[in-house]
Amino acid sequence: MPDLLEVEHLRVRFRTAGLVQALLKGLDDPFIDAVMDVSFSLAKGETFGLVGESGSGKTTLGRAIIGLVQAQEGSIKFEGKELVGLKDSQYQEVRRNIAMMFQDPIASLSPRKKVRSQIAEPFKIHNIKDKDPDQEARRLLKLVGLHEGFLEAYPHQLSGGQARRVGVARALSLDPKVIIADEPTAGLDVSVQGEILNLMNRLQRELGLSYLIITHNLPVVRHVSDRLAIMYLGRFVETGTTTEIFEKPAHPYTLGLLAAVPEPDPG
């Protein structure tokens, strides 16, 4: 089966100084590399975990895939179509098929809009007229385990777990093939983290979704990912199946991440 998403030798750079400032400081290369020579693929129904500390470049990589930041080198192909170099208007169709769940479940929702409007908003953005937004909002809420009474709630009235479920519903609104989940369990209690991960697994089975999960939390990806990439200072330092990474880590950075995972001691 061909891969849905193929990333090859991707490079993302950010300017650190303006032209005049660079001249005054004598900077020949006033840029910093956030993502360097990164390659991976994602198949239908697969979960790929991207693990690294804050500042490793993993969120930048996710944003580059959906065109929120520009890649300077390399290739991003979705269903064989090259995405690097597309104009923002040309990304419209791509964003129907690749959705992103942002890190903070409550901050990623507009504080002034009810849940109903938050979930229905993608239909307006993409000018979808063959579906009833209200009916779809009810269906999507039910799909993520919330009753329709939440349609009239504002974000500040939701718990972290409920807000995350609304974020999942919103991400699913346009029937995407890939979901990029940036820290999907961040800020949630351990029991709620398990509920969200179980929800994502169920939706993957039912809808055939592919996930790119971005996280610093190794125990999270251990239970949901088929393959892993360990990212450090913009590069992949180790890739492999989840079993390989946990049982036979090869890079010192991976060993350090694994050593930092707390081991429960009931005694």
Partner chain sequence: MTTTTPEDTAGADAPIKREPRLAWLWQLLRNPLGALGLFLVLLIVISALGADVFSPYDYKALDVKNRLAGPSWAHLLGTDNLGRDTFSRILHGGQVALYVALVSIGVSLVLGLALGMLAGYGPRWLDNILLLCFDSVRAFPVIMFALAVITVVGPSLETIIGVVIMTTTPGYARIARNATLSLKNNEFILAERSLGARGKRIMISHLLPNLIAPLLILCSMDIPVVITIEAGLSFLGLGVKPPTPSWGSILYDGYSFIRNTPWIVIAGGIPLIITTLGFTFLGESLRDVFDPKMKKDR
Contents of the next structure:
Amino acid sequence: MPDLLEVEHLRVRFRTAGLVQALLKGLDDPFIDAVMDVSFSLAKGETFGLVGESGSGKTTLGRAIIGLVQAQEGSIKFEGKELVGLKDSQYQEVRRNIAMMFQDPIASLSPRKKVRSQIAEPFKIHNIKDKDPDQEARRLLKLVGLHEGFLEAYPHQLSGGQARRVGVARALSLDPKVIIADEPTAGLDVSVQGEILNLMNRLQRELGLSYLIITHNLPVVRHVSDRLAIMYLGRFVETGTTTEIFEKPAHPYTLGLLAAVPEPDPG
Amino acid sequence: MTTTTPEDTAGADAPIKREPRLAWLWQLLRNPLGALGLFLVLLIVISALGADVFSPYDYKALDVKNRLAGPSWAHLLGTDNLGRDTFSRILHGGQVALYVALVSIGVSLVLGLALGMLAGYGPRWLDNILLLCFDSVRAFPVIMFALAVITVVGPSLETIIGVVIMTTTPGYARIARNATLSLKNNEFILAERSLGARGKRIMISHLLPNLIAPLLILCSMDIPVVITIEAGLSFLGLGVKPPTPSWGSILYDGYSFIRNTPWIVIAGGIPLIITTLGFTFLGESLRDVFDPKMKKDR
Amino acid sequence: MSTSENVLDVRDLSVSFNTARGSLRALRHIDLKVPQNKIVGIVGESGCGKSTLINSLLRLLAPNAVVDDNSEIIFEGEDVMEMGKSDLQGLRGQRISMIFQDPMTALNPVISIGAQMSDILYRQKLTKAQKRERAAAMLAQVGIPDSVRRLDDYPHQFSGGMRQRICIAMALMMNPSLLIADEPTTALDVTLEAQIIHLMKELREDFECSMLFVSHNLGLIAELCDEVIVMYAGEVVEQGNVHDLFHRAQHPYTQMLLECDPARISETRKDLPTISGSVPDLVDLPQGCIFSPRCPKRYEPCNESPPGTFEVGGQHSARCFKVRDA
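Given the form predicted alone, corresponding form predicted in complex with the partner chain:
Below is the entire complex, every chain and molecule, led by the chain shown above.
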């Protein structure tokens, strides 16, 4: 049986100069490769960690999977169905099955909408009539551990952790199979990071979700992911199980990355 | 000795930091300039709305025996050269001024928002075409443009409104476009797209609510500008047709008799000054209240 | 007497803000000292009052802030609270300088690095060439290669790590007595973060400068600081030297904070520890200890009145009744 999500030899390029500009400057290749020849797969119920520093292309890779940026070469298969080359309108169905959580917990919520409509939004977008959006919003809010009072709150009235929970609730609204989480703990306090990771872990157990976690935070990814890929300048420099990579890092870049994490012990 | 518990609902049931509903009004009134602005604007609006109730006389009624009278208990602000009560005429002039300002600014706002969002969120070529249109219209000086149009169409209230709409819409559209451009790469728009939302939905339910507040503030500062344009054109005899009073035509009538009876000019000028100051103060204070940078410091 | 050893001595600082909901008591009875040539770390989660504290030190509080009359901020023997406008100008950026979180927004994008750096020296009677020389030397010191030529470059021509180095160089231009670093590496990648921390360690040897290092990253605090102050909801709950704090933490909040840090959990586990409950509303404070609603070790005295600061030993103290009763 094939894995839920299979990415093979994926390549994403960005234009650095327009046609005219490229001609004028004599550039023969006005592109940069944000993601180069990347392959991995994600099984049901698994957590895959994508680790890299800024500019490594990890966020672009995540966005390419959900169709926010176009991939040029390679393939992305979801449940055996090819996604590369789909038109935006054909992506609709995919977006019911793959949800994405963005970095900034508060800024990724529409600033002038109440939590109630943030969570019910996907039902309106996909024109789902057989479910009562209001009831669903209550159910989802409860699922992520928030009480009903939050339905009437605006994003700026939420703390980072609360906003992150709302983001999780919204990502879950259409019963997706995969959640792509871009830095799920960025900007959260240490004690709150644990709450969110525990929440995501519980939801994974209960709902059988698969996670693709994009992060630069090694201590966090170590506790949550089953397998890891270390990304550098658009390529995977090392892949393996989390234990393998933390215990026997092979690539010098991975070694450097691990060594750079400050030790919380003054000795 | 683990004191911490692995749980995932910690802190989730915390109270919501909620500001009182009218916190912005409180903030506005705390600023003396804002309170003054709001007071002046309310004064103008109420006196214009209630012009028929507050006017001691019919603004058209002539009283030739009493022409060019000074202020008295009978005529609070005196009478003009035809013996009409200046106070009543000013109240009704306020109606005209506010009508012109609100209708034209309102229409400009709606048009500007729609065009601006289309330019900002739509395809690149549409943006370029719309920008070209905005900029060519903005290149005309308002008064020259108004004079040209009036010569062709003839003076009327509707002409003034049309001219103002034509000339202010591009300004609003440009601001809406720039705001849209900076909002469109924000995470919440990306998040909406990742959920499958399309352009129309993103523009109407996510961009629009974020554009309205700054534009409304701009509108409140533009209202006195429009009122001045109306008064200016009426002063030149190109605006409202008599006997309908306008602050501009009151000024013009008084202008001929300024040596002997300065009352008329003063009475016509004061409401203009009050309106301009009122709306400007209000607009600036509102901007202070809603500016997120000012708000951050609690 | 103690002021001669301490560059900064904050005594009983309380700050509140007038808000629509009432008085928000952002800082309450803060006592802290920054000794000569030491790096003092401030740890705390969001809403603990770190930024209000920094802004009070430089008297840059928002207009609706009210500073309690008993508050004293003694900087090199002078009370900052009593300073006039011109004294404050001399204080900010000259005797106390700051390094901010985001190096991109801290630099002016349309002025060259060299010009921005020379500009800091506007009060000094030096020729243009001398100022440029100082700037170049300073850049070289923070590890910018080819520093003389790069003076004419603009901020966007440098990478994020280089920009933060430039910010550090600028902060050191006036030879300040106190450097305040407000989460200086949060915007940077781990490898760059390690480099900047390494640089700061080097610089403290070269410049006789004390530092207040604000961070929520316990690893960085452990690596860089001599003394640590733990803040929670507007109070200093514990302070002491870095070894006491990391190995013999007394306040339950500090203990729990240390336990929560995923980097300190050696075995891999899916269930991570958290601190249950949430930060209290600073408009409506609990009657007793500020941490008691979330504290697993709370007992009777905690609900009655707020605890004072009790000494654990030496410079180590904590705001907890358990310390008194131990």
